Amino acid sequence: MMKKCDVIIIGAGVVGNAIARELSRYEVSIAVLEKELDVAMGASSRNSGVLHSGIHYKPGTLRARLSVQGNAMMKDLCSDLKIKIEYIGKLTVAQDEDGIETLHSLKEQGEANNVPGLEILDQEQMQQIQPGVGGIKALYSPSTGIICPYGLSIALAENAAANGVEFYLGHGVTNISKNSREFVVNTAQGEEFEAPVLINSAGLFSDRVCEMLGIDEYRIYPCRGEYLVLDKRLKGTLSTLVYPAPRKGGAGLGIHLTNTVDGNILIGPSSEYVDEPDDFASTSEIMTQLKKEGHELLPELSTTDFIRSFSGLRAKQNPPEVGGYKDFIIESRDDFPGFINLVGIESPGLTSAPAIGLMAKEMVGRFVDLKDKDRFVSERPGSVGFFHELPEEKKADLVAKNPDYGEVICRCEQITKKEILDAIQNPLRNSTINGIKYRSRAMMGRCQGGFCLPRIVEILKQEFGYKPEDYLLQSKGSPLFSGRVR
């Protein structure tokens, strides 16, 4: 099959999806090529889910400008996309005089970046915001927030799809060439796409996309961050984010506790360079360390509160021996007119994504005519949050209208059959078990699907005709079952 369009986007992470959604406001045809069977399978879904305020980045850099702009855009965006967002603020805590100095320079830097509301707090003021917090002074940034990272990525893609963007999932790019006018992109499916504009938002694989075009100046060094997920029992123990004052030359912001919008707490991330851009393993050394630090940071923590571990990878541009950060690469290449190249979008990539979408749109506008669509729908249907978060009266109304809301399938997270059916019938037509998990939250609770996975398997069989070989965990090579019982 040969498909002609105006714009090809490689990589359906949060950045690719934000660009796709921004471009879907205009009369252009867009194809998003993604090697995985779902969007946001790399760094976009595997992070702390924090909206950064922008205090940590050198003024004048893309990271500084786009994070502050993205943070400010996020509130309206989340309201349109019907996803949860909470601006819970952050305390960056100093333990000694050196730390206090760091706080002052962070505040100055933040103010130069136009971060709103920064304040240095003394111990008494710190206690009012987060009782029990240690340290002698803190920098408070009220615009720091939390968001569900895969929720945002999926919602951006779904809204883009509703506005005409075509998502090709399971289409890993195998070759890219350029003829006189167009980029020609081949995928593992044996299909060919042609467009005058090509956008590289392949994240951890962005250097490989560059290489396919003969651009060899970039290299990504994956830096793994491991996390532990805590039981919702501890919901409410943290009212704000608490970070240690950063050390110089570190690759991350240090191990800390992060509340999620869904009521869990994350411990992490660690920071360790690995060889492969898809090495998402957890290690016993780091998990032991995270548990130890978790117990120190959160005295209420019990050994039975750990429900899951996961890890993400930062797309670092510096090799391990150099460490630290480099600014995002977002460039319109003169040597390949029409090639818009995004490399090294690590933290604060999630926060910056909406602003990156705008910036990429400006670049695209130089190559194709961006005429406003008559009917761009900015809102995603549905409501913010989950059934179990509604007041009792509202629940009763919904069950009366649709009995599928009355049937709770995932008992840990209290996810109803209606929500599972919605997740199965998602607009991107992902049909994997993890796709259902990321969309509905079923299987994300303390029993980790031990109870509801068998029931979801039953629903897929009874209502969608699944055979044993049809069930995939996440990828084509991840069948759940080996067949029928003989």
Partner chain sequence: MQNIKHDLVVIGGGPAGLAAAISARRNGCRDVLLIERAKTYGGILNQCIHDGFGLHRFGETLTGPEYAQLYIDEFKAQRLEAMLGTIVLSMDSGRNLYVSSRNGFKKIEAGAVILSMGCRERTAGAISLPGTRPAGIYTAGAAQNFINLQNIMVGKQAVIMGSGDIGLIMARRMTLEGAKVESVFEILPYASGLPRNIQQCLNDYDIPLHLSTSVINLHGKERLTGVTVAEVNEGLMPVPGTERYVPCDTLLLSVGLIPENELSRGANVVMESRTGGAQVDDTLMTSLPGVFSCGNVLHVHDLVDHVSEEAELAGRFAVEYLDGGIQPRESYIQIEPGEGVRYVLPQKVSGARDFTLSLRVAAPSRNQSVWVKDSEKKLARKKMLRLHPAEMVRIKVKANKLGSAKRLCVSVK
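The form predicted on its own is what I want next, because the block you gave corresponds to the form predicted in complex with its partner chain; please supply it.
Just this one chain is shown here; partners and other molecules are left out.
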């Protein structure tokens, strides 16, 4: 069956969703095709959740311009989308004279990129911001912030859907062709989509989308970064982000401690090139390394503070023998009019996402008439945060109106039955276990689902009629159960 629309977006990560939301302001029909059963299942949910200031990027590059612009846009965007955001600043720390030289270079570069408030601090000034921090000097960037990366990605998608964007989850693209005026996209579901504008926002798979059109000039080299998640016992230990001064030619910014908006601390990421763009393994060797470096950065750590590991992948354009970074590729192709191509959107892709949405919108406007929508809804319903974070009076009112708010399903994170039901009945109609997890934070606490997962399974069975074969962790190939034992 052929589905006609004005714009097709391939990929529902944070960038694809930001583009979809920006375009949903206009009277255009938009289809987002995503191979996974939910949005933000790749790099967009597997990163540090840092809003970068823009000090690390060469002046005049897209990475520099879009990160500074995206950072400035994020506060208002998160207010509309009901997403937590904290501008807690960052110390980039030098341990030796070479590191101090790097700090001065970063400061000059950041100022050329219009990053506000940069200062080089001595040891005494560093201690005032973060007691106990090591190093001899640091560059302080106050506009660095933190955000929940999957929360932002989901919110962008759900708001886009509320404004008419159609999301086709589980629709991996298998073929693309171009007739005289339009692109024809075939999916693994056997469906066909046709539109005059095609946007490649496939992240780690963006080079494969290019190949479907015969464009062979790009290649993505997946680079894995592994993390450890620390228990909330350590909440408040860090008042700011602490990064080492970067080493020349590195594939990342080095292993560091990162606060999250939900109270955990992350250690990582490592940096290791891998062969496949979906190799999200956590390895014992890297976990041992992260624990060792974590103890050096935070001596009060105990073995019981490590509650989980995970990994993410960077979409590198440089092979391992070269290392370092290339600039983002964001282009409107002359050889395929209407094809807007995004390749190599690694860090700071999360920070840059809203600015990339604006840039892509301008490109789309060359091919499709963008007439303002009369009833664009910029805000999501609800409040920022979770039920347990609300004032006591507000909690009591909600419980009185709906007793499901009074039943706690996840003890570690204090998530209620009502929040679980809302996560199951989300606007994108995803009901995988990870989809529920990312929307509610259930299963993210110290016991990692040991208490709440059986209760969520029971809710899905009793209230939604789930059979054993209906429970999927994340994808069609990840069943939670094979059947009943009795």
